[in-house]
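First, one chain by itself in structure tokens, the form predicted alone.
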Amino acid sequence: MPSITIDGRQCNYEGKKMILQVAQENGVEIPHYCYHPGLSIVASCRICLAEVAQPNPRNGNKLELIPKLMPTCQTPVADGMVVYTRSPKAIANQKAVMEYLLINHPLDCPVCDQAGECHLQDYSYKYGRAESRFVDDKIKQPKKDIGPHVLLYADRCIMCSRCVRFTKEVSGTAELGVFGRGNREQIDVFPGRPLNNELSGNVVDICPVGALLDKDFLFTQRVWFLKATPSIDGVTASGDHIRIDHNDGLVYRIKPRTNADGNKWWISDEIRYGWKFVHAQERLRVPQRQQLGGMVECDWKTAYREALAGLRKAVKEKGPGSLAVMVSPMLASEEAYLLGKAVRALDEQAILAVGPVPVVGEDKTFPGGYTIYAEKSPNARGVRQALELVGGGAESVLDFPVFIKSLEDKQSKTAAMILTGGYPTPAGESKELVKAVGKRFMVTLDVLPNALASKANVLLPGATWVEKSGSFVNVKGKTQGFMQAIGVLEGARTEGQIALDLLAEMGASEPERYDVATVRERMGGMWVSGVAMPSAAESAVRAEMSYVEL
């Protein structure tokens, strides 16, 4: 395998790559600002310059030092090349670049949202001078509102042009450009064209300094207080890899995680800001039951007994096939499996159905390859596959339109049902379902109040995906696990725990706590897209390693 040497360390590589890319693959740090693996290479920041010696084929392949510093982000590697990033000449360049960048940069780290994860801040300690030699007044650039989600602090900008290249190459919308010359040069939007594309929040992620900031996160939390939990997109069918940043039980922001086979380095604004329903004031917090024509609050024990009494009554009066469970595609596969098991424990012929799958518009693929999917639920395929495991085959599970028709059929035996929701917006609600349910006995598990919840005989407050662990199957059929980020809202319970509680209450199993690893072991015969659900032991190890892809 070909290799190069960087600061005395041998680094192997494959294919055609640049020095900086090989260094990153081998864990060698070379400072850089303008380079990003998802964007074109412009070599404009110049801090990655290094001394390079490479074999000269015209001189017997003897190592010869290139007489000038070379940009490691733009210099292709050659077998046997030797790179010096800590030589006196390279260090002098790093210090000079840092000094130039900091000449007009404001000293506002204490009030900057980027503090704590700022490359300029980090590199000033590692590669900069101990003190500034600049004594003149700094040039002050304006703060600008450039779009619905992004603020531009122009005086912090180091002109790396990452954001400009992103809007040209990835989103294809080209709202941002470089205007002016010299020390008056700055990033700005074109007149009348705000930064308002569906991927706009990504420019905040790729900005190496605090020039582009997220309005939603602005001044809300110091980054060193945040805990990061790897997760999966829980509002669309994309299966994008995300990171949930939270503290003291509150989510503060969602960022993309690098996923070469999926979303790469990006997420849509829909995913980035779609978690707000998690902390909505109207979240359901207490079990409720129908009494004298209205909903009244009750404890969980009473709610479970009321629910089972109604379900058992339907089976007793109507016989087998009188129960149904509709599992929302917002729930995890493990929860769908447990809910199916709970209903089939009461009625061996109970109907198993997948809830409504919201579709908004059409799939949209951007020039950079990122796709926003029209399907707005994370686990329609996983729910179906889990229910098929319970029912014994594909024919045993009804899609939502077929389920509605079965309820509307005058010959329908369905007298009672368990319905689940968890949708972040009214897009998941179905007027057809509200009408089709009629006066049947209904136990509803949901997170937000809606028309269906108001008709429930028993209403049980559920949990959002950030409050539990499980797995989703995305639009491409890929099974991916996610981890619990914050605790379940006080008074609510995960749908998996509710299913286990119902099983225990009816005497079908011993009381137990919902544990994803244990459920996955019970689902050991379930294969999804050629990937077996892991054992409890494997899940425990992966959880410890924060490994979320099954």
Given for the second form:
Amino acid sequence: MPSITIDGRQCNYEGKKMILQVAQENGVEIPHYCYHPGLSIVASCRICLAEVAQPNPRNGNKLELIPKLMPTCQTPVADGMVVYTRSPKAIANQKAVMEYLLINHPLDCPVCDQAGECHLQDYSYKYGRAESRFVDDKIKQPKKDIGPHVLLYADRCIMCSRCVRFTKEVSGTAELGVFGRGNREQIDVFPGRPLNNELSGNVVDICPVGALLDKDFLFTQRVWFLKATPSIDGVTASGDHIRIDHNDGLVYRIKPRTNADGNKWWISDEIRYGWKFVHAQERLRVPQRQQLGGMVECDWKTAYREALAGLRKAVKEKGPGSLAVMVSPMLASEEAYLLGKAVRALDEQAILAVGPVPVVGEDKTFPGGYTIYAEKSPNARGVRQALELVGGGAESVLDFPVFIKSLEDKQSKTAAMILTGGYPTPAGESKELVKAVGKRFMVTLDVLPNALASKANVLLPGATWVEKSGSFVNVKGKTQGFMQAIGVLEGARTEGQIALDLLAEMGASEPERYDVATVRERMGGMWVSGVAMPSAAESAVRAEMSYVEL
Amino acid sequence: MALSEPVLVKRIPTPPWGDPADRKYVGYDHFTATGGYAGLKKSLGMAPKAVVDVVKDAELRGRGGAGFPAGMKWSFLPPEDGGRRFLTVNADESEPGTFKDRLLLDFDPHLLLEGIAISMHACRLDTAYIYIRGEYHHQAKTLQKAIDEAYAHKIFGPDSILGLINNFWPQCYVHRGAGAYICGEETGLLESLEGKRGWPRIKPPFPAVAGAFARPTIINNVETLAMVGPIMERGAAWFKSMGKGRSEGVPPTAPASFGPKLFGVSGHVQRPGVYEEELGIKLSTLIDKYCGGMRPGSKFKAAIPGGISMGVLGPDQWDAELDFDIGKKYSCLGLGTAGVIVMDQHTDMVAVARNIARFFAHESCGQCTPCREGTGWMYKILSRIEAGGGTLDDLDLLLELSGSMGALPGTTICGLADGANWAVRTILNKFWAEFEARVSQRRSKVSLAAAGGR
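Cool, the form predicted alone is there; where's the form predicted together with the partner chain?
Zooming out: every chain and molecule, the one shown earlier first.
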């Protein structure tokens, strides 16, 4: 395998690559601003320059030092190359570039959202000089509102042009451009053409400094207070890898997690801002039951008893096959399995059905390869697989339209059912379902109030995906696990826990806590070992960032 | 040593052969009647490769500033692959102090068109784009007029005498710039030509391999191409009979200074203007013989040999020989475009440096960090020194800045920062006392009459 030496460390590589890429793959840090693996190379920030010696085939492969400093992001590797990023010349350049970058930078870190995850700060400590020799007036640049999600603080900008290249190459919309020249140039949008594409939030992620800011996250939290939990997109079927940044039980933002086989470095704004329902005021917090024609709050014990009584009554009156469970594609596969098991414990012929799968528009693929999927629920496939495991075979699980038909059928034996929701938007609400259910006994598990919830005989408050662990099967059929980021809303319980509680309440099993590993073991097969989990490194390190050793 | 007959200004009356008052546009008929397009006719009778060899033999070096041998550049083109290949003519002439191409474009554009046609034939280029400086309104019109005449006489266009090239009839277009210095840098020019922001490209790939529209492209300066016609007509040996030739002691493969060159002289001389002389003429001869000497009462203090990015010649370099080796001999960057700016004893060198720094800060394209921020910083420091707020530390800082940024230490993509560096560095080194006096005593012993109108 060919290799090069960077600062005395041997780095192996394959294929045609640049020095910086090989360094990154081998865990050697070379400072860089403008280089981003998902964008074209412009080699304009000039901090990655290093001294490079390469073997000259015309001189018996003797190592010859290239007299100029070479941009490592843009110099292709050759076997036997030796790179010095800590030579006096390279260090002098790093110091010079850092000093240049800070000349017109306002140094307003105390009020900057990026502080704590800012490349300028990190590299300043690592590669910069303590004091600037610049004593003249700084250039003041405006703050601009450039789109529905993004603010631009132009004077913090270091002109790496990552965002401009992103809108050109990945979203293909080219809203951003470089305007002006020299040290007065700015990033800006064209008049009347805001940065409003469906991927606009990504420019904030790739901005190495605090120039592009997320309006949603603006001034809400210092980033060093945030804890990051690796997770999976929970609002569309993409299965995009995300990171949930939270503190004290509150989610503050969602960021993409690098995922070479899927979303790469990007997520859509829909996913980025789709978590708002997690902290919605109107979240269901207490179990409720129908009493004297109205919904009355009650404790969990009463709610479980009431629910079981209604379900048992139906089985008793109408015999086997009178129960049904409809598991929403918003739930994890493990929860679907437990809910299926719970219902089947009461009625061995209970109908197993998948809830409505919301579809909005059509799949949309961007020039950079990123796709926004029309399917707006994360786990339609996983819920089906888990229920099939309970029912035994594909025919045992009904899709939503078939389930509706079976309810509307005059011969329908179904007398009581467990329904689950959990949709963040009214898109998941189905009017035909409300109609088809009619006056049947209904236990509903949901997170937000809606038409179905208000008609339930027993309403149990469920949890969102950030409050629990589990796994989703995405649109491509890949099973990916996610971890609980924040605690469940006080008063609510995860659907998995509710299923286990019901099983315990009916006496079918001992009381136990919802634990994905145990459930997966019970499910067996690929669920034990085939669920793709975030790596330990991903759980530990913030994307693209490293901590400064002082 | 002196030019015996005018070459490039053959049809443009220029002292000592003619009176500038008699200059007028040279049309197609006038041009052909005085031997024009003879070089093209001769070239068309030769194989393309043979034409390239003649230009290579002549050791014609680029007249646009860098002095890269034109024949060598032409031979870098990859073999024909059936696809399109372009010629781009750099008529952006934006280097301050340079106005030599303007003379050719104003009066004798057919000389350029002849060179274009020859190089299209020699290098198998099917389309020529003349990228002309945005401020050259009149010149663009004149050029277009000449191109229309050339089309009418089948130099270009359908049924051109050049024949089909890459299965296209040769075309020639004028493309006007929008007023940016950086678009005179060859890859910045290509970006601008493609309709993008004029940010120089990373090399390699060089334009000969992937230039305009990612196809093989030759970029030459106006004067370089204008020289090709006469060379083809009269031969390489004739061309090499002019000029200083190869310096003593250098290997025969080293590029040398052959042929005539246009010198655009401005500043404190009696008759500023464009003059044609052999390469290697002394600065003193150029000023005394052609420009009528310094202005009355003026004494030579400094001169910029070739556009401000080349640095300055000091008071003791009055006899400097203006050829491509000037850089090594007189510690400046090079001959550049041979746009000579002469300064007399009343010139405030601090103001000169400040004005030059202002130009580069304004024209930096803003792509690379060191140039974007460094040129602006230099300008601010020099402004402060000029205003009396400088310290000795500032001078050291200026020297450090002008040594650490630029393409030569490798910290930028193009050479713009080097231009700023060399100008500031040479002025600082050669007139250190003047700067020192300004920062320590906070006042200058020279008047502020010159430079920047202050």
